[in-house]
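Only one chain comes next, encoded as structure tokens, the form predicted alone.
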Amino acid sequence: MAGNFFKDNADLQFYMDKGIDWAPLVDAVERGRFGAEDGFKDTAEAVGFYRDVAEMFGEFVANEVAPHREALDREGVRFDAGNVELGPTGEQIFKKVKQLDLHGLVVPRELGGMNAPMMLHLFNSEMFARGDVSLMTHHGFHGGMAAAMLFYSVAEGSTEFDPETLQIKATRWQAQIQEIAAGKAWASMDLTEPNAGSDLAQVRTKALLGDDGVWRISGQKIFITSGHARWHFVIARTEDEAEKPGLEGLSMFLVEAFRPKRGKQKEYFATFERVEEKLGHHASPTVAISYDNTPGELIGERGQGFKLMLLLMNNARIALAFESLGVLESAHRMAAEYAAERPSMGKTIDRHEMIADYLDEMRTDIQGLRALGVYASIHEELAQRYDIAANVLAANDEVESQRYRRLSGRHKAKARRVTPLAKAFGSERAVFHAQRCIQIHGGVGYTKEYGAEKLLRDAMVLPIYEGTTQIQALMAMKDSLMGIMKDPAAFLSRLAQWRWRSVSARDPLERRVAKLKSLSLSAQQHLMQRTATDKLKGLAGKPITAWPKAFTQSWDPKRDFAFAMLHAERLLWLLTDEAIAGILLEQAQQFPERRELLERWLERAEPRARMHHDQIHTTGDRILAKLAEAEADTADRATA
């Protein structure tokens, strides 16, 4: 009987048919168009469409492409003089996905796609990396890059809407997007170069305007994910750097980096200097890629840059929480299922009380990763979409644009909460539990026969890229303290809510989660009164009359946050915590059959949630003495 990774699991079905109100993210999705020709005659046909590709896309991974995983990891990636090709199994792969037209899931009917949700990919996404995450990580540049290119259009407006229908008569990269959406191209985002990573201000490519009007691109970009594609998004200074310096002079530029010719020829405007050679990962093609005098798209308007790129980044922290959880469905299932036929001192491994341990442990954190990415995409998708009616609302409808405009703030306020927490949590813990996966294996998890020491080197990347675990902590801990000094009286009333809940709610779970939120809660409280205390501190020496100024306006977060941030990463993990916490408890007091996952969640995450609480409140002080000297004696040798 062939397999089927969607109809084998069980939580991933839950959201399917009961844990997500698809109703709203239906409606914005079809803008209104049920009972259309082309269309859903209501919701719950729709969700029966989505359930449909998801068992379809289910067995197709299960049977296409999980048997190969060895030979993609052996075949990797081919280098020939510029050329970049995936290895012949991975052609084939993905030759098949593209008679099944999924590169075109999320773009609109009327530009050759099937008008699905983000959810729906995301579903695929995290299938697909539990049969290949390498393959799933080339795979995912398709539908979103092409939304992208979208979402852009519409955001400078240069789309084109019926305004009866809401149908898409053009936009500006339509060839394009259907392009992708039939297959025939790749997209990626180039962002990273040999200076400049996680911190973007110092990007070094630049593009200059000529007087024939075109954009020119010049300078080098790494580690570019699917960097063979046809058409890149590429962030390229603009702008003076004396007159706007770091983020300001950045602006979005989309090139083509080659045009096709007859047969496998093809017209380069760009190089591909090499493939690299990486732990894991081996069937995706990470590119060195080099720009000169190469024309491209202006994107928006210029200065831009930066914000356009987080609408991707936001999109990919996300999709690579549930290139997260593939792994750690692979992981667990690895290793649920060598434990139960390996026997060892009278009875299968798995029943010894610490693997059972384990085991449990990696269930309960699958099952808490996906609730946390559920949340963050459909937040992220209707804050977007809401975004998009807003805009197209706008010239003949006021009130209803400015309408979409608050509902959109309400769900991005939502998503850019939970979206750090979901891809750190989701990538650490698959790091984490492919080692515990090798470790249940014992000395075979060591060699290659199983595929467990493969599981840990695809694993080892996702901390670091589409931002750092570090980098997601520090995002955290900025937004939450942030948040308490523009409405301090705000927060305080929530901590009181939420300690009175911890001792008067009814339901022991939801007192449970009351007092898993108060810790953070006071986490961040103690967070926000060291900072102040040492930026009062600060103040000694200036005129009395400065201090409010400096106060409440003059705020360097690399001086004045230095406590927070060396406790930024164990904040993030009690908000991460508390908020999955949150959203499980919602679940299970609308299906009771939720309460004993809400139950496993606590179990662990209240211990975790005592230690960070208390190292956060009784730790610290020693390392910054350490790095306040250090910083003073580099100050003392550079006046000597």
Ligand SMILES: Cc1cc2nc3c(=O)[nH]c(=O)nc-3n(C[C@H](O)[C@H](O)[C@H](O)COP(=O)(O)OP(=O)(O)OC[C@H]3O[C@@H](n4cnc5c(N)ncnc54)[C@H](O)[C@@H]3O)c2cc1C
Contents of the next structure:
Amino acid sequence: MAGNFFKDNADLQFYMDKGIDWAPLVDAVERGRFGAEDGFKDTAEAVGFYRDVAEMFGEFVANEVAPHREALDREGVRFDAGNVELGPTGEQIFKKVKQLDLHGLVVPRELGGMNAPMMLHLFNSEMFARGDVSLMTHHGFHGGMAAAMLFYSVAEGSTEFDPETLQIKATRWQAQIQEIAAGKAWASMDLTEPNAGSDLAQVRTKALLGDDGVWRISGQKIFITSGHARWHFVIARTEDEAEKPGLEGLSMFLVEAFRPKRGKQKEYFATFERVEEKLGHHASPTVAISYDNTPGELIGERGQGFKLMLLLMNNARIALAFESLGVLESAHRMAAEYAAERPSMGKTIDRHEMIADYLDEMRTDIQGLRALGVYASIHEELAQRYDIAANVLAANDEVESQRYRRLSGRHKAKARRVTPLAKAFGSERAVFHAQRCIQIHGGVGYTKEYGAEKLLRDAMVLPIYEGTTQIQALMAMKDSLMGIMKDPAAFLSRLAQWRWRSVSARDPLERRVAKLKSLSLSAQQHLMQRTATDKLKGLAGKPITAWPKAFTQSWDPKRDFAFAMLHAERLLWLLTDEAIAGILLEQAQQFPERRELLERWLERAEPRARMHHDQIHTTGDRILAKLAEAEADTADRATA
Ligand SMILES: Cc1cc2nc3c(=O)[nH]c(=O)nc-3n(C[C@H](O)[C@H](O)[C@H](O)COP(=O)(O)OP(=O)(O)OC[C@H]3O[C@@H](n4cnc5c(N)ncnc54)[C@H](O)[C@@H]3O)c2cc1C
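Okay, that one was the form predicted alone. Can I see the form predicted in complex with the named molecule too?
The next block holds the full complex; its first chain is the one shown before.
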């Protein structure tokens, strides 16, 4: 009997069948048009269709992708005289993906896609990553890129809708979207440069506006996934650095790297310089590209590049949580299967206490991460779709448009809180458990025989790309402390409420979740107090009349947040543990069978959270003193 990565996964099926409230999402995706000729009768019919697609995809990956992992890893990608091609196995698999018409899953019907929600695409991505994560990476982004083209066009007002049906009549990058949906072209996101990775303010690629009204881009981008694509979102500097330094001076462009000609011939507008040789992800091309006066189309307005990029990044970071889930599922199943067969000291190794504990932790982390990823995905998608609705309605119905804007804002805030957590937690746990998977295999884990070593090689990039774990930690820390600064009274009231619930809630599980939340809030309070104290110390030499302004306005993130930055990763894990506990509590209140999962989660999360809380309260001063000394030394040398 053929395998099926959807049917063998009870947790995935839980979300498809009852864990997700599909009604608002389907309504937003279908733009309220039930009963149309090419649409669905109602929500139930739409979800039935999503289920069929997931089942079909689960079978496809289990049978047409997973068995070829070793070949995909061995064949890698071919690079010949500036031309990049996938290996023969990868090519074959994508031919089948194209036959199944799955490239345009999230693209609207009127543009040649299936009009499915991003949530379904992410479930498929998880299954694809379980089959082979490197090939999934190459495939995963493209639907999202096509969706971003549409989103950007709607935001800048270059998409025309039928006001009655809300069907798209025309959109600026229609041809590109249709090409991607048909599987005839790829797209990529070009941010990184040799001296600009985490610090995008250092981007040096330039775009100049010619007298002919055409923007031309020059510079080098490196490490670009699917960088051999025809269509590239490129971040480039358009503004004078003296006037608009750093991120403010960046704009976003859509750039055509080549145009197909007869047969396999192409006319190139950019140069594919090389394909990186990497530790893992061998079937995914990672390309260095140079642009030399390459024409590009400005997206949105000048100086909006970083803001626009965040939309792509948010989607990509949530997608990365699902990519990590695929690796984790693979590691868990591979390890569990081996452990159930391998005897040692009179029993199979899965009966040995420590190994049983490892496997249980893997299972718990997978389910916790999926809960967080689904939550992030649904809120992000609703925010984006409501934003589109607000833009479309702005001209004709201001009241309705404002209602959608408010709805979008609410969902955006929820998605924003958990996106860095899902990205960081998923990627770090994928590495951790892929290594455990090798350990459970013992010596053969270190050989190529079972594929455990490939999993770890593939996993190790996850905490690096789409913003490193450290960058996610800084973002989460900044958001939570800024939130407190904006409204300290609301923060204190939240703290008091959770503390009260931790002793008064009737359900013991709710009390434990409340305690976890209190622990996280207490750590945030400590970070805030330390940050404020350090800032006050800095005011010592200034006249007292300057204090209020200096305290409330002139915050220098590098100087004033040092203590919080030191502990940002610990805070990130605290926030993750409490966020997942909160989501699982809601599930447990609605579906009693999920209580067991919440208990498992809390058993792991509580001691971890206490450790991070204690570290935040008791450590850090020694390192900060050392760093301050180094800074003073550098300053002395500069003035000497
Ligand atoms: C296989 C692969 C695929 C990729 N695909 C793409 C792609 O499609 N598009 C694209 O644009 N890029 C892509 N990248 C690039 C990737 O996004 C960058 O490598 C990543 O953002 C890190 O940048 P960097 O390599 O310059 O490292 P650096 O920014 O130099 O960071 C090095 C280390 O320093 C840490 N660090 C940096 N700043 C701070 C700070 N303020 N506080 C604490 N720690 C800090 C980082 O977390 C990291 O641990 C890809 C990379 C790889 C390996």
